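What follows is a single chain, given as structure tokens, in the form predicted on its own.
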Amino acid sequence: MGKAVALITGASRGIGKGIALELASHGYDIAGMATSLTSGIEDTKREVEARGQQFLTVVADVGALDQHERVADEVMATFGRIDVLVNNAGVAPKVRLDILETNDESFDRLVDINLRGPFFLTQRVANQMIKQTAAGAPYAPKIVFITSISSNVASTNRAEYCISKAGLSMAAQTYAVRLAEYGINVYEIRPGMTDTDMVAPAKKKYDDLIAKGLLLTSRWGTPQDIGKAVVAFCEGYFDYATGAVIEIGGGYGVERL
């Protein structure tokens, strides 16, 4: 068994897969959550196991609160503990609509998956982590929220996405405050333009903006970039920084004249 067990939501592709592979490369066993076996999660499983680590596939929808208990139970049954939770799963609007035209169906879908689900999954897992620390577990648990630069950058053609991520940022802060007394650190990572399937519909737009100097580091981010930051948190390099928010966005957020 690896040095610690990480439960990662949305682990079948993109940023979630990148996080899983980086953690596995550093000795972590992985419980990867995905909505179905056809989502690509089996590819993640093979690549994690090729790195010498155990992988548990957990099929569940983070937006379905009634599945959270089963998720935790499956991880505990296999590994006996949950040391790291990475709230990564998220969706974009099916169609980008102006804030004056978007509808409640799109709003509810994004809030359920991007905010409500991670909030309550964290509640369930945090209570398990508290039990582990009380029992003298050797690894101090960590919780990482993957939000977005959209937490504080408004996009009027996907307002519901920005709102869901802004809410998730506050969830990270409030959990950091509440869990500090148990020695459970909570962190937030805000990815910028990251080359994943989610951004494919707007890739040309962002290609042009990057070429024109939008970013200080003039390239797309990768899932591995995000994974490396998660590893740094989990390995204890930022133990004196619970509640920290870090943008992994090529310098997008640096104010310039």
Ligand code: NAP
Contents of the next structure:
Amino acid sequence: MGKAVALITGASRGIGKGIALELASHGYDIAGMATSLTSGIEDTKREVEARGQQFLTVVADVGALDQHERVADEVMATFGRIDVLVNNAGVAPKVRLDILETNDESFDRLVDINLRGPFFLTQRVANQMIKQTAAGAPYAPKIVFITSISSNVASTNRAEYCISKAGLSMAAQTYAVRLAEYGINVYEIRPGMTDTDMVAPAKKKYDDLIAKGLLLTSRWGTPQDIGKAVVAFCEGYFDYATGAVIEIGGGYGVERL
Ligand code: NAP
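Please move on to the form predicted together with this ligand, as the form predicted on its own is already shown.
First the chain shown before, then all remaining chains and molecules of the complex.
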């Protein structure tokens, strides 16, 4: 049996890169998706290869459903298997607009990339995994959804983001239910404030909130923090916990009095 292969969307930077490097450090070959060939995805490739694993760059827009077949075909052509799917790619609104002022263009963009795309990519990859399961080889595929604390924390200046993530949380639950009979475990990770390009525009605001005690672990999250959690799921430490939802956010969600 060959090495396990992880398909990670949004592997060019930020959390997706962190996940790619952690999985590579644990022996996974990586198929990393990005929207274009940038120095970012080249860096991820080089760093994965430096860990002794293979890296395939897959250029695609996760929101474009007509590209999904090619994505799966490219991974299968190179590696012949998909063991892990990490639905990580996501976007924030281009401009944070109040819920009373935001527009359908921003809403549609967020839902297409953050929800509709990963929902249908998962459908395609899950069907591929089911075929591999039927082949009878030792095989324990996993699917991980990277959602957000915004799945259940309402922000009125980016409602479309919160709504897309809440929908993605339910996608994780429904796939966990449907895929259990095939032994395909599905997990959801909700990152908190994680130091990446996505939150750079709000860095000062969160720096101040963290300094004032917002988090129990008083620092920004890192892509590696999320990558470690993905490894724990993929390496079988949560095999009896399909459907599990875990917040990796420095204790943000702990209610206090
Ligand atoms: P990031 O640094 O902005 O990186 C986003 C990644 O997604 C990039 O690799 C980007 O590829 C890719 N991507 C964007 N649109 C895409 C599309 N249409 N098709 C394919 N790939 C696309 O963001 P991040 O902070 O790492 O976020 C990763 C995930 O974590 C997102 O789902 C985000 O919502 C979630 N999250 C982040 C935080 C946080 O604080 N950072 C908190 C909670 C949840 P290109 O380089 O090609 O653009």
